[in-house]
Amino acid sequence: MTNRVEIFDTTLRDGEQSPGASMDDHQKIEVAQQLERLGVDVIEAGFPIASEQEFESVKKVAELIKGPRIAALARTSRPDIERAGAAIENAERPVLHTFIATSPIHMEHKLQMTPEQVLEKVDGSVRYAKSLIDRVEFSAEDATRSDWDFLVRISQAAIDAGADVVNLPDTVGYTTPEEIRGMFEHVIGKVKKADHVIFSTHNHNDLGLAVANALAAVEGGARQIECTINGIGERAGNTSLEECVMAMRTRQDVLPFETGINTKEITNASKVLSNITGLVVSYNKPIVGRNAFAHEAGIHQHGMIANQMTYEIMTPESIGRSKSDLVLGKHSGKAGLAKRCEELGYDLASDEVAQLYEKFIKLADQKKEVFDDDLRILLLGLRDETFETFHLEGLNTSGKDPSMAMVELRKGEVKLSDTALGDGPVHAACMAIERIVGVSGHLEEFQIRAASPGKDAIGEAHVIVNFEKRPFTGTGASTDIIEAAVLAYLNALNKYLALTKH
């Protein structure tokens, strides 16, 4: 048997059936290119009678995409298959995808249909879908949770019919690595010709399981894992794409299988998806999170200097990313801040490092994360270099479409005020803020949180604002957000002042 596993995508079709992760026909063609870009061997694309919209977008991505092939789901009726197989008549290698359900909960309460009607549906539907088009899937939906030999019959009912690939998914999250390995190998084990098809598994993350559950299909036998970017998908998603190929990659020792990804495709694979469909990627996601190659630790990061490999399994590089990032934070040590001074331009003696690391911890005690310019500032006081910084007196706001706002600051002993317009309270204030400092910077982000519970909540700021291309984050807090804006804002602008001054 071989140990190529393909890889077939379905974050276009079960994925976008994720809550909120709906998309139009250019974000679907974007994200397809994507996939093509990866290295996916099959795009499953949508489910064609869904809608006339979900039919176009079909036969668009179907026609513009030449390396994988493009799949079309359908249910196990004519007017489904017709219209699955429409969809991808123009595509370079379509594949048919029909499917039924095979276990007994759904066979009595969803089909209505004794076990003997859906085998002659499975016959009857993959023998027409194989007249329309060359290639066909045949999925038995809830398969972990049907019996073992109606499975057998049913697989071998859709070879005998002509399918060329045999899905067994896990459709509700149910089942167990040792469990969905077994089911594997029974069926393989029992159907004639098995080696004529290819056994896919799908499986779903309900119970937080669906990548192991895949592995160890794979290792039952199946040489075909659908899942999606970022795990996205119904209720608690499917399996995660990246976790998969790299568990293949990272663990050969145990798990001696390829895939023809390109995995230093992954991180734009991911970001490109979250940035269509507004789903935000957890922090602490495996493989693509924001926190995935980060180390705050001290004893982490003094490893990390000293080794890569002693705190991290892969390189960031291998996934598309630029480096590991060494977070600044109040579980760092003095080695892990003496690198980020060191990368910064600041060559220290071991007392200044110590000195620095006294004024770190205080402020890391304040902030959950201590950035560069945050750093930069600690480095200027140490040097005994001081700077005066504008602080807010008085802020009012008014109106809407445009907004009027009223900024009084002081500098030292100094008041300064001015008024100025924008498209809301908080660009007016900050137009106002640059108007009295005479310079002029870039809102790039902008988030807001209740600090404290309550009606009379803090609001809590946070900001990264470019000056002249350089990024310099801000902080802000006060029971009016307007007012946390526009301190956070402020806080950057200081920092900027103070850096460019000195």
Contents of the next structure:
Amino acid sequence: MTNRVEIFDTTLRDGEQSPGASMDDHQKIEVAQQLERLGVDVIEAGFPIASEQEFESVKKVAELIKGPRIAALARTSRPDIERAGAAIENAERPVLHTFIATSPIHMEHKLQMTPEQVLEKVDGSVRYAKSLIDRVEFSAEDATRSDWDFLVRISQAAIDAGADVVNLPDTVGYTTPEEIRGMFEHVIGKVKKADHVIFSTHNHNDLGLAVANALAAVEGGARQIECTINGIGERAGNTSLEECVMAMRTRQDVLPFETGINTKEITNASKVLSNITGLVVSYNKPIVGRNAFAHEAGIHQHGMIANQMTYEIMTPESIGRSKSDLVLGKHSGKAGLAKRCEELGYDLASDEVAQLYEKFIKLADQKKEVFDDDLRILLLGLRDETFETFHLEGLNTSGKDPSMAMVELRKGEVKLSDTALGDGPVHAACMAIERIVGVSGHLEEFQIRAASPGKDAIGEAHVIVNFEKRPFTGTGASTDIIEAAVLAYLNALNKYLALTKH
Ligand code: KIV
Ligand code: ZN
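Moving on from the form predicted alone, kindly provide the form predicted together with 3-methyl-2-oxobutanoic acid as a structure.
Whole complex next, starting from this chain.
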């Protein structure tokens, strides 16, 4: 059996199902481009039947991303499979991923189907999917709470119907390493033509065991791990890509497996995702947390000076984390800026460099030190500007209880301004924007955080605003946190306007 483990990234599908992680097309593409640079084998782009917007974003990812395979999810019904097939038909290497539950509790209470009916569905759906798309993955949802001999029959049905990948998920994060290893050994040992397919593992982190379970499944014969950047996903999340990849890389002595991941892109991937979604990575998160390589205790620092390996089992450089991420100052030129952006994974066109440079110089005037994270925030805003209808030209706030805000916006050559009262300066400014634009939204979520260290840090704001009951995410950044919040609100509003072609 090969020791190559394929990495199937489901950040854009299972990850996106986590509360607060919803992404628009534009953001999904940005994440997909970073996944391509990271070198994942498969990108699961979404669940096309879920909505028109979801269909369109999967289609765009399928058309734009070259390199990794692009997967789309479908239940076993024909309309689901057709929709998924249509969304990925233009992909270079599409994968149609269909699933049905196989545990007694799901079959009886959710599906209200007998095991024999489920078996029939597996056969029919895999055959149909295979008639549309060359490569098919079948998943037995809630496999870890299913009868192992029934899983053998299910896997056999999927293989005989033409599946290329058989995935046995721990949907509710219930299993343990020993148990899941046994499950894979049992199924792989009993099915015929097991070597014609790749067995895959997909784990949720409800008991904090997702990574351990994924690695144990690999020891049991799985050769694909389904995972997400930063471990985002339903409830407690999915297997974290960076953790399982670095575990295999660091412990080759006991986990002699290989992946195609360019580990130097891990930090970029983590930052791109967290900047886009606003889902902050906890400081002590393995591999990508802010403190993952910080050595506070004097005794550790002493050891580190003597030999880095005393307290470090992997280097920050191996995951693309530079020792000093101080970038450039206000005397830096455009070429230096473009080069640093390229190192951060952004290949900018010359007009984008010029646009970015303007923002960079403004920021460098306000802040003494510009860090990589500041630059990432500026880059995030830059791409969004391509569809901005309204730009913030002026903002003045005063007083509290109530606060008053004067906002000036520009639409093309036209400048528009208005004043409004509100509960606090951000609320007042949003009210003034709504008076100017003539559209009103409901602020669902609002987060603000410092993007980099220091008192003069950029404030990075993330909002979710409902317009006509549809959620739109917005991001804004400024050294002034009120302005950051207002920019985020305007960003969400511009996305709504772009989508509804106001
Ligand atoms: O957790 C799960 O079972 C899933 C399947 C759809 C693969 O996400
Ligand atoms: Zn899942």
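Numbering follows the first chain given and starts at 1. In this text, rigid core is short for the largest set of C-alphas that superpose within 1.5 Å between two forms. It should be emphasised that the depicted structure is a prediction, and the values quoted were computed from it without experimental measurement.
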Displaced residue check between these two forms: residue 408, CA, 2 Å or over, core reference: yes
